[in-house]
Structures are given as structure tokens and as C-alpha cells.
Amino acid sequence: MKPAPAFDFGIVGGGLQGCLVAHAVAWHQPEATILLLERTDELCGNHTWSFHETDLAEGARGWFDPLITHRWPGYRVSFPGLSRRVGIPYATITADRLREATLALVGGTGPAARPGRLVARTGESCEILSPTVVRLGGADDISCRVVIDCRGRAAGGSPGGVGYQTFIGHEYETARRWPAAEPTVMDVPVDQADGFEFLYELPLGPDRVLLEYTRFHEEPACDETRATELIATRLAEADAASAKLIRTERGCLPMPYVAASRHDGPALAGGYAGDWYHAATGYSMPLAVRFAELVARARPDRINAEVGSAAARDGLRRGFARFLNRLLFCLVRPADRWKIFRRFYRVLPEPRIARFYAHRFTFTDAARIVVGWPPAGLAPIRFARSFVSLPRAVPT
């Protein structure tokens, strides 16, 4: 007689997709028991998410919502020629709280805890063998009704077919009150010289900030330089140049303009590595929190044609979503890319940029972001060349 499986839920990645699986799975299911593994020495890593509140199906508020650490009714964007205040509420999650939280599962503390139903295991090497079995340390294999294959590996295609989206996020304990009450998602200097990039502002307490540069570009290394420079800049700004340095992130989010390749490991994967994140903006929480609800109210013998069917059904917003990076990096001049973001937000109206980033714009919404198409300094000719893998560089 076969043994009964040790968990219901295996889960291979303690990262935000791992994490928000747990959690979803805890509250809709308080009586299975679940093993998160995360080869580091702590679940979470060190990274700060953001999404609009939008973003979210009513049904995950209710293990979703005590996670978050910080909201606003707004943000701001700033580009030359344009400024504006979008009214859509922001939030973010730190990777503190959420580990705080999941820990808190482990523990038997949290509102959806019970005691001895998740254990968390970390610094140990993991391989998945089946959809339902894992191997722990090389030397241990543990049987699960269902495995999740949660690890971060970059998605997006071959290589030629992707550009990126690199970080570095500083945040600094200011000595007096930060100017700034809301968000400014996109503070975009004049000199765009080598890709699109801006400044990033979260204010997260009357004397605390994040502050990151990003930089939309071919290459997935990020330019320490600049980013020290406008940080910096902002800092003077806003008379707080002696601020004291708390911590610092680093990232680099896939962009790609190919066709996702299919996952080819043997469990169901979420998260980056399942192709369930928004190619065009690099947020995750949307798709994150969408694939976690699928896994957490299916049977254990639907969860994949579940999320497949789920899949499928969005399949015309993702190859969208590709077809505007391929835009991005492939018709127009890295100098030129941030008068895309501009001209985004200068002709959509709210529900429609609520719409876009929640992954839930419709066939009017996509034309609506591409009408009036592309702005001065396009290539139509290396477009075109894209599309049958000839290089993909616009000269600058």
C-alpha cells in the first residue's frame, strides 16, 4: 500500500511567490499542511514590493491585506513637459514583514495559523524529482499531494528576445521630515542618454525613504554610477544630503519580446519561473497573488488545469505586453524610450492605467496604448527585423 503523502503542499522557493502561496493556501485551507523551502538562509531575500490596490481580486483581502506595511491614495509621476498625480491607491510589502508573517504561520501566531500545518525549511539544497515529490540535502525525499516550483529563475525566451529592468534601491533614516508625503513612481531626468531610467521615491515614515534608480535596457547590469548621482541629487534636494543609510536592494526584472519558453520542469511553477508576472512592467504582485488564489482554492487534482486554463485565458494580455517591450526595445532609440512612459501617462485615464497594470486591460485599453504609435527617433526597419531574431540594437 502506497504511504500517505507527508505534506498536501510542497512548495520550492521562499520568495514572494513562495511566500504569497503559503499564505493563500493557510487561509482557504487551514487544515492542509504545507512545506516551504528556500535553499538561502532566510525566506524573503531583501526586497521591497509595490502595486496599486487595483491590482487585487477582493477574494485574497482577507490573508492578503495584513501583509502590507505602507499605503497611500496616490503617487505622482514627473517627466519633462508633463507632471501628474494619479489617484489610484499604492501599497508595498517588505520582505521583513512578509517573512515576519510567514514565520508567524510556522509559528501557529498568525489570524489563519494552526500550529504544526507549515514548516518552513532553509539553507538546504532542494530538487524537485516529480509533480510530487522533492528531494531535500541530496539525501531525503519527501512526498507531497501536490509540488509548486516557486524559484525566481528569469523567464522570457531565447536569448536576444529579452531586454531588462535593473535596480538599486537605497533607504536612508532622514534627520528631519521627508518632503514628500506620496510616492513618485517615476521621476525622469532630462538626460536619457543610455536607455530610460528614473528615480524611484517610497516614502515609508515621516524620516525614512526608499530611493531606487532604474534603467530599462539591453544589458541586465546596472549603472552604479548614475545611480549614486540621482540619488544623491534627491537627497540635496530635499535638504536631507546627511541621511543615514539603512539598507540596500539590487534587482533585475526580465522584459522579454519573445514568446515565453514553455517550463520544462517536472511541477507546476509560479512566480518568474511559470510566466506569471507582468512582462511589461516587471510588477509581480498582481499575477503573484492571481496564480496563489488558483493554488489555493483548486483541488490538489485541479490545480493544473486550473492554472493552465487561467493561463490561456490571459494569453492575449501577455503576448500584448511582449509586443510593447518589443516596441520598447526594438523600434525606438534608448535616448527616445522615455517619451513611451510620458505619452502613457499623459493620455490614459485612471481606470485604464488601473487596468494595465492589474493585468486586466481589455482589446479597447491595449488600443487605446498604442494608437498614435511610436514617438520622433523609432526604427520601423530593425522592428521589423525583430520579429525573425536579427539583432535587436537601435543604434543611438
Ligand SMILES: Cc1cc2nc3c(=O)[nH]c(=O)nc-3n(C[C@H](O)[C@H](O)[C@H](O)COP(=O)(O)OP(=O)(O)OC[C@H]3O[C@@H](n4cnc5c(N)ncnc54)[C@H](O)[C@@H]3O)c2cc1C
Contents of the next structure:
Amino acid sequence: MKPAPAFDFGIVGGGLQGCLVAHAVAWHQPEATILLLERTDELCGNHTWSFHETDLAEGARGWFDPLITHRWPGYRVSFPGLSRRVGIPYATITADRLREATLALVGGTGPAARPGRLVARTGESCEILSPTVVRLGGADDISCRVVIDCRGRAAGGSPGGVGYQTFIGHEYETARRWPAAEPTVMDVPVDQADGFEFLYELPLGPDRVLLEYTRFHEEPACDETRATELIATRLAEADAASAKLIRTERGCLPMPYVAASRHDGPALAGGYAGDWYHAATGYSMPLAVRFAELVARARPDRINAEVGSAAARDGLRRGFARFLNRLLFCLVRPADRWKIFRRFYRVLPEPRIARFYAHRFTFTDAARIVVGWPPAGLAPIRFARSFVSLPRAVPT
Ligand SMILES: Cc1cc2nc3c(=O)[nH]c(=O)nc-3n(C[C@H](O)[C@H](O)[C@H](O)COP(=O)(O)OP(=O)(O)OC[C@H]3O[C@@H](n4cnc5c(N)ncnc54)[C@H](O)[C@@H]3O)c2cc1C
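Output the structure of the form predicted in complex with the named molecule; the preceding block shows the form predicted on its own.
Complete assembly follows, chain above in first position.
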């Protein structure tokens, strides 16, 4: 007789997706046992994850809301020729809060603590041997009812068919009150250098602010000089040039415009590993939360089928998100990329914006993003020609 699995869930990768799955399972299946494995010394890395509150499924609010660290009733965008306040509630969770809340599931303090339910092991890389077995540090094999691959983006060189969104963010403590109470999600300078670039501003408290430089480019490297210049300009405008730098985060997200070949790893995959992220915005939260909910609510023998059919139902939206990346990286000139975003915020009413970010957009929402007045810069001949030079599926 086969021995009983040691754990109900084996989650490999303790980043955003892995920790969200742990929280969703702990909430919906309080008796389930969870093994959470992270190769670095700490869960969650060093991130500030923002999202529109309308991204979240109602069913997730019970376990997700306690993770939220900051909330704002809306945010601003600012482009040459357009400034707009978007009244969609916006929020953030920090890696510190997610880590603390996840460790509370292991035992110790906090209302969610139920000792023994979740075992978290860090500092050890592990291998997924099958849909139910993981191997720790090249030695111990542990069997689980289901193994979930949350290992993030595969390491390796840059595949064809992607552009990149690169970030460098500095969090500051300011001596005087920061002048803005709400985030500015895109502050687009007039002189666009090579590609689309903007400053992202997140007031995290009266004397705390995260200023993040973002660039959409063909290359994954961040332009550090330009980032320093734009961030320094904003600090000076806010009369906060002497602000104290307390944290830096940086990174690079791929923006694929060609479909990835199907995930063929041995286990069910979520987050970046399983394509559960919004390819056009780079925001992971809407789809990572949806994946966590699907896993935690599915009948044990139906998890793969339910996740698979949810992904298939979303297939057209994923295709449209890639098409938008193609529009950005192949069909408009780098110097004109910013105009696509300005048009988006100029023509779309809030409910359409909310559905787009939440990856729940309709056919009409999609059509309005690219068709109609003013034009989205889609030259028909360039569009037709681009098919000839389009790379094939991106290997994952
Ligand atoms: C600077 C920056 C800002 C961002 N801002 C936002 C934002 O505001 N909102 C948003 O929604 N998204 C944002 N994103 C995107 C988001 O961070 C990622 O998409 C998200 O982290 C992906 O989640 P994941 O769990 O799939 O991968 P990760 O968070 O990368 O987690 C994968 C984890 O698996 C671990 N791992 C890998 N291999 C193994 C192994 N063999 N054994 C054990 N562990 C392993 C890794 O160490 C890592 O901890 C941002 C990204 C960056 C870079």
C-alpha cells in the first residue's frame, strides 16, 4: 500500500504566488497541511506589490484583506496634454507584511496562527520530481497530495518575442509632509528618452514615499542614470531633496508578445511559472489571487482540471494582452509608445479601466482600447508586415 502523503499541499517557491496559495488554503481548508519551500533565506523577497482593489474576487477578501498595508481611494496619471484622477481604489501589500503573516500561519503570534498547519523551509533549493513529490536539497523526497510550482520566472537568457518593463524604486523618509496624498501611477515626462518611461509615486505615509522609475524597452537593463535624474527632480519639486533613502527595490519583468509554449513542468504551476500574471500591465496580483482561490476551493481530485479550464476560459484575454505588447514593441515607434497609454487613460471610463487591470475585460473593452478616435497608432501596413517577422512561441 502507498504511504499517505506527508502533506496535503507542497508549495515550491515562497514568493508572491507561493505565499498567496498558502494563505488561501489556510483560509478555505483549515485542516489542510502545507509545506512551503523557498530556496533563499527569506520568504517574499523585497517588494511592494500594488493593485486595484477591483482586481480581487469577493471570495478572496477574507484571507487577503489582512495582508493589505496601504489603501488609497484613487490615483492620478499625468501625461503631456493629459492629467486625470482615476477613482478606482488602489492598494499595496509589502513583502514584510506578507512574510510576517505567512510565518504567523506556521505558529507563533497572530490571529491566524494554528501551529503545525504550515511548515516553511527556507535556504534550500528543491526539485519537483512529479505532480506529488518534491526533493529537498538533492536528498529527501517528500510526497504531497498536490505539488504546486511557484518558482517564478525561469532563469536563463532572454527569449525572443518579449519586451521588458524595468524598475528601480527608492523608498524615502522625508523631513516634511509629502505633498501628495494619493499615488501617481504614471507621471510621464515630456522628453521621452528611448522607449516609454515614467515615474511611479506611492505615498506610504505622511513622511514616507516610494519613487520608482519604470521603462518599457527592448532590453532588460535599467537606465540608472535616467532613474536617478527623474527621482531627484521629483524630490526637489516636493521640497524633499534631503530625504533619507531607506530601501531600494529593482527588477525586470518580461512583456511577452508571443505565446509561451505550454508549461510542461511536472506539477501544476501558478504565478510567473504558470503564466498567471497580466502580460500587458506586469501586475501579478489579479491572476495570482485568482489562482490561489482556484487551488484552495477546488476538490482535491479536480485541482488540475479546474485550474486548466479557468486558464482556457481566459485564453482570449491572455492573447489580447500579448497583442497589446506587440503593439507597443513592434507596431509603434519607441518614441510614440507613451501615446498608447495616454490614449488608454483619455478614452476609457473607470469601469473599463478596472476590468482591464483585473484581467476581466470584455470584447468591447478590448476593442475600445485599440479602435476608435483618437487612433491608437496602428498603421495597417506595418501591422500586416509584422506577422512575417514575428518570432515563434517562447520556450518557458
Ligand atoms: C520591481 C518590481 C515591482 C513590481 N511591482 C508589482 C506591483 O506593484 N504589483 C504586482 O502585482 N506585481 C508587481 N511586480 C510583479 C511581481 O513582483 C511578480 O510578477 C511576482 O513576484 C511573481 O510572483 P511569483 O510568485 O510567480 O514569483 P516570485 O515572486 O519571483 O517568487 C518565486 C520564488 O520561488 C523561489 N524559487 C525559485 N526556484 C526555487 C527552487 N528550485 N526551490 C525553492 N524555491 C525556489 C524564488 O527564490 C522566489 O522566492 C513587480 C515586479 C518587480 C520586479
